[in-house]
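First comes one chain, alone, set out as structure tokens in the form predicted on its own.
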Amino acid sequence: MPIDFDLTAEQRKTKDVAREFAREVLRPVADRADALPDPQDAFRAMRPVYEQAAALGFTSMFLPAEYGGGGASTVDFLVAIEELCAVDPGFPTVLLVNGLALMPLLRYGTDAQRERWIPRAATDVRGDFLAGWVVSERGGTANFDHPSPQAGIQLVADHDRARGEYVLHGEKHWPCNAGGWDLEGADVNLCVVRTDRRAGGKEALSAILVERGTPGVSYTVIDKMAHRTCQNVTMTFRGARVPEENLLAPGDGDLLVNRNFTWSAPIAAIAAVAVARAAYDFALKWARTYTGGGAGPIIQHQAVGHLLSEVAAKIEAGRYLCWKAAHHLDASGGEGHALGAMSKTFCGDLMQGVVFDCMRIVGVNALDRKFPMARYYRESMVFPLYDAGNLAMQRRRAWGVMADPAFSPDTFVDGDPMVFTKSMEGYGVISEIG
């Protein structure tokens, strides 16, 4: 099969529909919501956009067709996400987190769990269904696979066998979508929990589905400098009781976390590329018309022309790395942990440099809020920090894969899948607890 960078007719249609939706529906609402002082008001303002996104299938296109979803590949999803994020990267995070909450059910869930939740989400065309991915904690989550019970995930789920329930105590910090539109909770929150107080992260973690309205759970919205069109909360559990049939991946919560952030990595990466693309688009138009007081547009100056050409090359390189990582995930059944992590860290870091270079081209006018550059700068700060962080979990996962004797420099170019195992975890963890 030849190496091919051409989009299929269906992917081009997806791109066109997503671009029109982003410009005509998303942009005007997102611009207003971003300026609202109350973060929950900003999130609620996006609900009509979410409803229209559901009608177009964007909220469930990544779910299998057998459950009523769009059956889209990861590459297909990237094509749509780039168009949305080029207008506003916050709102597509809501869609991404739906996937982070539901995709683990396909691999780790029971038949009953899958049948209960996935068709409900997949067939939602009115925007009624919202799911949350709940893993991060206030003390940090990068060392979730730490061998000490006192480190890593500290939201504890104790098994009350007599009542057939798990009792949750603790706190999560930064989960997206989790509070729902009304702060009564998303329809379902997939929470990574510690089900063994005495074991380390490779043995003690599981996941549990917490349904909307569960007593003992409260939500406090976090006020963020960027991505204001999606919701992040502090989620507090005080003796919340959850049926034991809501447990999944017992003892394999660590693998679930790694696999989830592998799936989301090229999606977060293409979102970063999209913000870089938006900044480049504005800077290019500016350079073609702005004279800086000279005789002609500043694009005629060598310094500007050279810098624009470097910016364009970086965006193209980032996009194709995202496509490669997504294609590798699709071809290997999701076993693309290192390449996915590389795409996310590379593009997140690259994008910040691109946005800054575009601001240099625009000059002092980049600081004027009537132009979009100030917002691109704020949004660019998010990408190296969220979705497992560029300095932490993403690079640690790539490190663990490359340390395995089966890995070679030809692994990715040859498209060879590598199953991610617990032996690849724990790299970089300092095991001593002071």
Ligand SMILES: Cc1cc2nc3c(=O)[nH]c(=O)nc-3n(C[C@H](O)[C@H](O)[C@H](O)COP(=O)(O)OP(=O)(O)OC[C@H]3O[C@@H](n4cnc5c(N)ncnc54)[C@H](O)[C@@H]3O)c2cc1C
Contents of the next structure:
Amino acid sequence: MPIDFDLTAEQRKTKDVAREFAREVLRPVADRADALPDPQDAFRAMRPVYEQAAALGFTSMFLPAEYGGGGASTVDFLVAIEELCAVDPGFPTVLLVNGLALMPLLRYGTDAQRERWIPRAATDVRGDFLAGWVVSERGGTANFDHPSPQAGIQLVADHDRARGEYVLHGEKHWPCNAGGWDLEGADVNLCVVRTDRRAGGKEALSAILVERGTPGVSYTVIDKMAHRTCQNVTMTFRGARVPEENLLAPGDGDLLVNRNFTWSAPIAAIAAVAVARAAYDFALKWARTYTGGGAGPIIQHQAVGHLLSEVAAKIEAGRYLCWKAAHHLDASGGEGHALGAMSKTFCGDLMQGVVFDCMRIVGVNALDRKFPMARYYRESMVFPLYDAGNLAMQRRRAWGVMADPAFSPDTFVDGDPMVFTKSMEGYGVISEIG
Ligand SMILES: Cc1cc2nc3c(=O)[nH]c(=O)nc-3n(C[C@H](O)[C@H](O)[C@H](O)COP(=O)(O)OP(=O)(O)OC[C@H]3O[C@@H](n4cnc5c(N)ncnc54)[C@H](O)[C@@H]3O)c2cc1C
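Could the form predicted together with the named molecule be given as well, to go with the form predicted on its own?
Full assembly next; the chain just shown is listed first.
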């Protein structure tokens, strides 16, 4: 079998439909929403777009067909996400986070949890279902699996056995979608919690489903400089009581976090590629037509031509790494942790520089806000920082896999399965509490 980078007819159709939706439906609303001063207004303005995205199947395409979802592969999802993100990377983050909240149910959930939530998300005819993935904390998330009970995840869920409930105290900072369209909560929030106050991160963490309307939970919106079309909140828990049947992955919350950020990594990586692609598209057209006061278009200057060819090469290389990481994930039942992480760190870090190179090609006019370049630059800042920041959580995971004696430089070329284990966690954590 040859190595085949061609899109199938079905993937080409997905790409075309996503591109048309992005340009015709997403762009006008996202451009308006991005300029709104209030972040919750910006998010709410996206609701009609979300409804149309749901009607086209973009909000559920990654969910399994047996639960009513589209049954698309991760590679297929990447094809759609690239088109949406090339227009606005904030809105597709809403879809990505729905996935981050729901995908763990497939591996760690009970039958009842899966049957309750996945079909509801997959068959959301009103186009308003939201799920939140609630991990990050104000004190920091990079060391979420720290061996000390005093460090890492600090949202505590104490078991009240007599009442068959968990009682949640603490705060999360940055979760996307979690506040819902009306700041009364997403339909469901999958929260990573500490269920053991005395153990370290490899034993003490679990996840729990907190449903909309749970008393004792409140939300405040974060006003961020980019990705303004998705919502991020501070989520506060003051004695919130959650039925014990909503618990999943008891003692394995650390593995759940790592696996989840492996699934999202190539998706976040292709988002970075998409924004760079949009900047490249603008810069190429500009270079072919703008003269800079000279006799011909600036693309005739070697400096511009060379830089454009470097930009194009980085984008192509980034895209194929994302496809490879997603393909490996699909072929290995969600494993491929180092490759997923590497696609995110490589593309997230590199594409931010690619966008700036495109600005250098355009020249000073790149700073004029009537052109899209300034927005691309702003949006590109997010990619190294979000979805498990590149410097810490993503690289720590790749590092842990590579330190395992079973890993070899051929692992991904040969498509070998490499199961992620707790022994790969904890790399780069300074464990002594001063
Ligand atoms: C648009 C957007 C959407 C988001 N969506 C969600 C969401 O849905 N759910 C959610 O829970 N969060 C979400 N977040 C938050 C985000 O994904 C994480 O909190 C973030 O990636 C962690 O960032 P950090 O590494 O900077 O964390 P911090 O813990 O704040 O780290 C701060 C700095 O310290 C460094 N550092 C600390 N310890 C180490 C170490 N051991 N090794 C190396 N470096 C270290 C980090 O590299 C970083 O430079 C979102 C953020 C944004 C912007």
